[in-house]
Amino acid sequence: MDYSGINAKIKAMRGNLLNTGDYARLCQADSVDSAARTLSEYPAYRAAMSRALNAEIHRDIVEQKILLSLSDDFKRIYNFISDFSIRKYMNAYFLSFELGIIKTLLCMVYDERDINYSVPELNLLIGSELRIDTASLKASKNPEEFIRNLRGAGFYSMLTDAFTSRSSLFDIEMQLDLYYYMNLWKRQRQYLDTKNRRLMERISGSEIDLRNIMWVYRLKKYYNLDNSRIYAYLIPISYRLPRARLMRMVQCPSVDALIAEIESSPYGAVFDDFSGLERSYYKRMSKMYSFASMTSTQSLAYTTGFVYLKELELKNLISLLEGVRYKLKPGDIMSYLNLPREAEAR
């Protein structure tokens, strides 16, 4: 595949991702519907705000609707992708999009919310490859209806195995995690050739190794489980980090002896601040996106590149609306984002 064309493609539109004095602008909002139409005036945002400006705005809905512009992107990268295998890979790529919409479409269901987006809307977030009936996902009433009309998908037998009346959102969550990075690790080994498949085993490689570890973290600090359970939500690939290690943190018996092993461990220059474990992960997944876009021109590094940036800046943003909700200060909403070094050059 000659990427040259996707490249200036990918090119003009991470020329609409937002830069560090854009979020600066959007910070000094006074209100979630100012927020919301200062949004509005941006390209990559036009369209999908003018879905909530047309209604009484409330934060869930502008979070809602934003959303919606990764995936008018997205389908603007497929369209121009032919080689039948890149598209098979993007397509599990992108799935990590599509099942966080599943989580809060789910989320709405466990508090007896009311599905906000439209069916037409739930088909451009939702792919036609997951094959998931988006009119029956919509009218569910109850988690157990929902699961039900997850029927179609890859990953409906693996969380109907898991899934009992006892499930909590959580388990069901991870449950949808693990099966995106095993279904990621299997495509990328079936789909790409030998320059871009060693490319992105390094990138999701490294991701489920700090995945990992932060979860083995968080279990155990904040949720005191035991190790029994933790193993049970583990991605079961190790790509630096030696499995033996992962299971060494995992029987560590305090919070302070799993720091220490983490510290000795590949990664233990990624998590100088434990206080601050998602910013640490950001910034070593965005450096090393960054690193392969720059020295990788010819293979997918910059279309995923683009494809990561996008999804952190929807996180920013949900983040930043957060912060204006709540009357924070401009300097300490910026504070909250996880910023990759492109926004600063922008």
The other form holds:
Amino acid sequence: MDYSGINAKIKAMRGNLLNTGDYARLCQADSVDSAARTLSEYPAYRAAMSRALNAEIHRDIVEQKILLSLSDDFKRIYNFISDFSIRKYMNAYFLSFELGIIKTLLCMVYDERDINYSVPELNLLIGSELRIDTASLKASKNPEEFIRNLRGAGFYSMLTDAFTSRSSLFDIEMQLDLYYYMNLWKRQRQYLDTKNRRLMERISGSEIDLRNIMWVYRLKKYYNLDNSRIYAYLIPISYRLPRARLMRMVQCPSVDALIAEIESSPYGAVFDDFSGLERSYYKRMSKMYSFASMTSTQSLAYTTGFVYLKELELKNLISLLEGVRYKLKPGDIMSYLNLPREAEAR
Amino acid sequence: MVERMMYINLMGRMEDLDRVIERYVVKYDIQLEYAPRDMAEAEGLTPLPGQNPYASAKQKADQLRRITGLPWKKPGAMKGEDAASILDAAARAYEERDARFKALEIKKHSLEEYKKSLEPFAGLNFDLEKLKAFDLITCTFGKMPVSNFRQLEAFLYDDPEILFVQAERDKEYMWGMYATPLILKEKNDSIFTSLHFERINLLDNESGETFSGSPEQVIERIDERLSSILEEMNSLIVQIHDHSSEDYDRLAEAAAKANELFYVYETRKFAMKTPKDFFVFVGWMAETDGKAFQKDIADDSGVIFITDSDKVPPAGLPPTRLKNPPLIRNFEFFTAMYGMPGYGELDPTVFLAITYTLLFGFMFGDLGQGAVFVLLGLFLYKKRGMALGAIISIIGCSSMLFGALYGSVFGFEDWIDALWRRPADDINSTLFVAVGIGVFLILAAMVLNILNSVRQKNWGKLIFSPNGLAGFVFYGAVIAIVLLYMNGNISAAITLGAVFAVIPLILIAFREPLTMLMEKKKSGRHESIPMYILEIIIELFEVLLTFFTNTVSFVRVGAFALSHAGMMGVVMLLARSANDNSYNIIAVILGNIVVMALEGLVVGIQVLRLEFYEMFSRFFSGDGRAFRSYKKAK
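What I would like now is the form predicted in complex with its partner chain, since the data block earlier showed the form predicted alone; can you produce it?
Okay, now the whole complex, with that chain kicking things off.
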């Protein structure tokens, strides 16, 4: 496959990503409404925001509608790819976003709120490979029904087994993560050529290692959980972090011992500040994607890098809108955002 | 013919009741009636109390008959109590067998479930019973999603506190067992729960039976048990349907006896009790049966037979029982379809039988197809007992007769010479003959109406009705006029018209006041004169129109005679090969079948329609009620 065509397309799309100046401008908004109006001036969000602005502006709605912009982008990228194997891989890659949507929907159902996406919107958001009947999914009244209506998705059977009336949202989210990473790992071995595979394995392998470390830290620090039970929340894949080391982290008797263990691991350099794990995580991931995009132009890296940046942008926008809603100072809002180096350069 | 009926009263002492019922009432064709209220009140009659004591025995007999297909038998000399106890025992035996069967079914189901849950573990080679016996270690069987198993495999396999034994796996699940020291059970159970391990209980099952050995051996043993259970179930089924034994014969006899006793007792419901401890039955019998009954009963001092055939009995008009010679009897089916003749009315069956047969033949004349109808009808009548079969046979004969007259065999018009004429040779005269037949039949129907009026002593209807003398003269005159006019005899036609057509028409028009006058009754009408005139004009118009349409209606008789030749002509055209003049035998046969089915059905219905509309409506009211023999009713 020749990547010059798709890279040119991605280059154009990257041009539409927000830069630091744009974020600073959005932070100045005095209400969600005006932030949404400002956002609608950017080409990437024009279509999505026009849908939100017609309705009464509510932070939830704006958040929900901006997500549509990534699905839109992905669909355009997907249609540009003609290679069957790459398409299969991209589906697995993009599943993390789709599962994110499903988690959001499930959260609405757990809170007994109505799912306020329309059926066509749902089809766009979770319509890639998951053969889900979105109309009945939208009509679900409780978690049981919701999960039953996921029939058709690859993770359906493992979810129905995991689900009992006592299952928490957390349990289900963890089970979905497990599925996502196992599936991604399998597919990148199955469908990618050596070069792409090595590239993507480095990124997703590190992601899995980092994720496992973060969860061990969180579970140990915030949840009083038996050591052996922590394993149920870890992804059984190890890339640069040997399994024995991960298990040693789990078995650490205290958080301090754990921090020492992490610092001596191959990822020791990633976490400079344990109060902001996520910030360190995104910093590292951004760096990896940007390095891959720069060094391997004839690969998927530029494409997946865009999807990553867009996802990160959406995450930032959601934090930003939240800040605006709670009337935080623009400077404070900016400090909550995870801005990749590319955003400053633009 | 409508049979003459007699109204009977049967009286006797209460203690003779059962004997009378058994010996006489259920033996003869009697239509038992509930005693009319005024008679019951006048003579202080009271109904007999009591529940039918054979109800439960009969219910059991019916049930057994339904389950086992117990045949109907003639009740023998068996005693009532014996029959009841045989039925009781049989019913109980069936219930026990049924209960046993259901229990086996439940057991089979639970064993199958157990087997299903064992199957994924068939590869594990250890004794399940022994696992249960461990004191310090517990074993838990179950399945988990494969991705969760990966977690277990990655992180917990080396844990000395947990031993996981893999069994079967598929794309989604891993089956297996984990063993853990009893003191750590709680902790490890919670780990496995968080890994979404779903427990399957292999050490106990719901069948209440225990099996020892490895899962594979247990499965084998369950299979053995299952096959023995199936065998037992099969043998129970065989027992239920086993009709060979002597007991079964006796059971059939008992069932028949219970049935008989039940109906004998049911008969008591018709009996009334007089204040002096006598019972009374009232009902209708055919006169011939009644006479025989009277003779039979004459020597029996316990019963009094009273008949009252002259006086109109209090129970209303007598029911109608038709009695016709054997061949004609089959057509009673059609008569009953229209309505039973009232008592004292002419039975139209003979008229119907003759006209139906001839009209059908006229409209569907084919020697070969007629013969097929004869055979088909005989088959239906003899093998299936269908009354319609006999009719089909008879009309088939007529079809053969007319087929010979028309020279038509299976649509081949050139095999034999026509004895009379081919309908299609001269279409006009065929239609003319048909209308001629129609005129004759309409006149005949009016004659029958006149006879009926005489029998019913309804003089107004006899003279003034459009179907009475006036109508007959009018219609006859009109037909005569038409014939004379066609022969150019116009002056005679005018004279005839003035006298024989106009006068009857006036009589028909004013039939109501004239009838009143004749019967010396006062007119019940209070309408204005113009309204009355208008009504008369409309009615008269309708009468004339009916005469006209009824007559024209018979054109169809000729039309169908023509259409038969036409349809068969099409079949022959299709069947004939273009090269030589040979026929395709299959096409001929298929064509014949289609024409027979289609035309036979249509002609059969059309003739019935002619009978009912054009003829029956002129003379037959059909408002009688059918005689229902109590003997046959049960």
